[in-house]
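We begin with a single chain expressed as structure tokens, specifically the form predicted on its own.
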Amino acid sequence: MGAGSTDQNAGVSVWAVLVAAGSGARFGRPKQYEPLGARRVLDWSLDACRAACDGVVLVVAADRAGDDEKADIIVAGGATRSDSVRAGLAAVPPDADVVVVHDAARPYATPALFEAVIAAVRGGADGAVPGLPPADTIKRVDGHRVVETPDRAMLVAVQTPQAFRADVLRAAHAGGADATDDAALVEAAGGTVVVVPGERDNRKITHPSDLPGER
């Protein structure tokens, strides 16, 4: 396992697919290469993956596939997030037991959060995602009309890293479907996905104002 991993994962091969192929349309440029402290956003995410996993497949835009990064394997992504995950998954060694998918735009995820989702999969779940109860009331709408106010106690806002049994994740992606996260594909295929406590600081960089010193 990676240098920061725990003994509880001994004997289980865990690989990460780190998705960093986005163009950053809402940010205005590829946010994963923006500075964050003394490093880039991507570097923080890479280090967290390496601390908890045996290997990392980094998925980047095609024009970045030749860059020298701290990943074991670098592959070019696809037109959608799901396409990019599939490209990374295809490069994961076939003997991997668990695959962790993480968005490079979440640089604050800790190795402990990786360990938590990995442990849940080792405990028997097909997949595990970090989740937090939403702070706001959520409304379901049709256009501008509110049609339902779901019970907030039944809702969680999910994050990455998300861990899965490797065979389950491969099967869920085999049909080529798209989803906003990989857990949705596993759920649609009948897999059991559990939630572990997320981290409040594990926010996603979406707009320039999400980075310190930016507005």
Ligand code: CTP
Contents of the next structure:
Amino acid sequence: MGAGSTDQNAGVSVWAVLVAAGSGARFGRPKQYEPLGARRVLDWSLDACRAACDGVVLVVAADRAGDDEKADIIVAGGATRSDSVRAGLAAVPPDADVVVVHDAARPYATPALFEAVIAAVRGGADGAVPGLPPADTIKRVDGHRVVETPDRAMLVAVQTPQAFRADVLRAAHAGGADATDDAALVEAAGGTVVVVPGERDNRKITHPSDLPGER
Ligand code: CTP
Ligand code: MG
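Switch over from the form predicted on its own to the form predicted in complex with this ligand, please.
First the chain shown before, then all remaining chains and molecules of the complex.
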């Protein structure tokens, strides 16, 4: 058992799949390798995974698969985020009970947030995601035309880390479907996904302005 082995998760094997195989089209380059403080964005995400999980599968672009990183297993990703998650999941040991999927581009997620989603799955949910009320009003549109303004009380903006029962996540990904997050695949398969309070600071680095000092 790794650093994540507290009394609370004794006997339960928790693995992280950290996806870092994106090209960063909107940022302009693979943002996970940008400096953030004294380290890279990826190092912060990796350390949070390592603090909360027993093992980490790091998924990187094919040309970086030989790099030395602080992960237990390193594999090459695919063309889409879902493909990359599947590549990571295939390398998770078969005895893992819980799998936590995290975006390398979210360096601010704390180990406590990992613990919260893991605890919700240990408590009986198929999946658990961090969510916050959206700061903006959200509209449903058809092209430029507004179709509807959903009641904000019914909406949450969802983050990673997302934790799942390992068997449920493997089954949800078995069809090779694509979605912007893993919970969507588990929901589509009929699984129960619960929301735990997200972290305000846990923003995803998407554009250069999401990093301090970058514009
Ligand atoms: N990701 C991945 N494999 C892909 C696409 C995305 O592992 N084929 C990872 C990214 O590295 C990132 C996370 O999934 O850590 C969230 O994706 P996103 O923020 O969209 O990153 P990119 O796809 O790299 O950025 P963009 O969409 O702007 O190209
Ligand atoms: Mg992307």
